[in-house]
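Consider the single chain below, provided in structure tokens and representing the form predicted on its own.
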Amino acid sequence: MRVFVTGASGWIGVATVPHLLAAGHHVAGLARSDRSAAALRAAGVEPVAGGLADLDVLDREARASDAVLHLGFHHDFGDMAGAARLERQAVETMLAALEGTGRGFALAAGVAGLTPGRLATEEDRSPHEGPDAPRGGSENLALSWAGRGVRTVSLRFAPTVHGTGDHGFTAALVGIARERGVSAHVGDGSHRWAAVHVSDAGRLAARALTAAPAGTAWHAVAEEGVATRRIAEAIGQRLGLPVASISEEDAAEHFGWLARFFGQDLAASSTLTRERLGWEPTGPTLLADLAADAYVS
């Protein structure tokens, strides 16, 4: 079948596309630049010129495809409200194009913020509702279309999808430690972060797109919760830096925009995902990646 992928040249997209191609699907990927288009073409993907703001392109490609995998997101931490509006418009456009077809639509979401203070499961509903919510409330929006003839699926990724080449949260933590000369955690460091290796995340995304029932959410989580203290210690050991505790009051000054995430308890289970989709993570753990060369070259 023809699969349209936004974010196909991104971190998780690059890990997902080979599984779709190996299954015999024709993959078309959204490309915002000539460089992205060339990378997609080299990977065996049909490049589609455009970005998430090009709603006419999203509409056309969704209508021409048998399934849509929405992994793209405009990560603008300086204008999160604008990024949320853009996300919601993009998702609404593609859902409308698929209405009544029974075709698949899987979108990237996260386990972060689902159930602060306790382990999140696949059966927990996202608290992010409406256009002003984080990511424009796109997860609940998409799942609500399961009754409108679209096989919608939510892919909830761990807050750190780690591996060599990662430019996300974990890479940011390593960069902050280098800059500050100290690897820090917030408070006593008992906050937990769920984690998954990018190879496992990509395998799950491809499987859920084609096999998951409508209106369901799945967790790309290999480790339910790694204590932030242990993350800080692993970074400190690899970089040869001291490890320190930062108070909640000083976290924003030390970590910047990352403080809002690193000071939270973001643990999640993937028990139902493993049981019902037959997915079993096999990649390295977060601490193993930190101890190796994934973040230090």
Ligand SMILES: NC(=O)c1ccc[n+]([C@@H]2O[C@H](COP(=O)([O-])OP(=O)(O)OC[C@H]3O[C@@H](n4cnc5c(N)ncnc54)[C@H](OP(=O)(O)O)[C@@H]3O)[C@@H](O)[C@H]2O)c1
Given for the second form:
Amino acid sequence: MRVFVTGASGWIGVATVPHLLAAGHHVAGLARSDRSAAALRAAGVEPVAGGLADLDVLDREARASDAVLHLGFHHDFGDMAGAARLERQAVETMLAALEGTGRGFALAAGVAGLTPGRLATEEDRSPHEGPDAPRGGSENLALSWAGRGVRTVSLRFAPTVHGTGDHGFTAALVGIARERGVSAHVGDGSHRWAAVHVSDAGRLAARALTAAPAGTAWHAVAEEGVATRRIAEAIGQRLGLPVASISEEDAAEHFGWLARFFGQDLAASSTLTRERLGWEPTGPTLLADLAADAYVS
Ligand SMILES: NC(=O)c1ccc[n+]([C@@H]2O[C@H](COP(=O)([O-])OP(=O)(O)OC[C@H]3O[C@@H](n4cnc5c(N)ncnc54)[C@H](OP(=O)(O)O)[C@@H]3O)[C@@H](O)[C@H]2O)c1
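I have the form predicted on its own already, so could you send the form predicted together with the ligand?
Next comes the full complex, this chain leading.
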């Protein structure tokens, strides 16, 4: 198959591409810079020049491919509305290009915010609906296209897809702890974060793209919920910093944009993903990565 991947040069994309290549697929990847194009070429991926706003490129590449894996996302936490608009347009364009073909379209989503206060499962529907919702409501939009002849699949990643080289939420927490000289959690730290090692996330993305039925959501979750207090303690221990509790009122001042995630319970199950896709995570746990050299060397 020819597989078109957006975000192939990103954290999860880099971990997914080898699985697609090993399965014998030709992988073409969107590259918005010469640097990304060179990285893709070195990884055995055909670079396609363009960005997520280049809808003509997305349309052309989706039409020319047997499956599309959409992992690209403009992570601008200062302009989430702009990132959401870009995401929705890009997803709409690629879905329209695939309409009626029966081809696969897998997109990245998250377990964050799915079921506040309750363990999220694959059968929970995202509450994010419409263009003004987080991520432009792209998950529900995509899943709704299962009825229009596209084998749409949602890949819901844990809030921390961790490992050496991560620049996501856990890396941000480590950075904040260093900067502040204290490793903090919000309240009593009983809020939990689901977690998955990047190697397991990449393997699941490749498998779901080719094997999952239309209109389904899957959880890249190895650990259902690690207490945020234990995350803060592990960071404090590794950095030699004290651990402290920050009140909910002070969380935004301390954690900035990350407060709205670190102060929430983001736990999720992957029982159905394991049973139905035969996926079994094998990578290190989040606390093992924090205790080793993944974030501090
Ligand atoms: N990592 C996590 O912990 C996590 C958790 C939950 C959900 N997710 C979701 O999973 C997906 C992949 O995440 P990730 O961690 O791999 O993200 P990442 O490391 O930030 O990579 C983002 C990718 O998107 C590309 N990109 C960004 N803006 C673009 C634009 N305007 N035009 C074209 N390409 C653009 C980047 O290209 P360059 O290489 O050129 O920068 C890169 O390949 C995202 O949707 C993310 O929100 C991730």
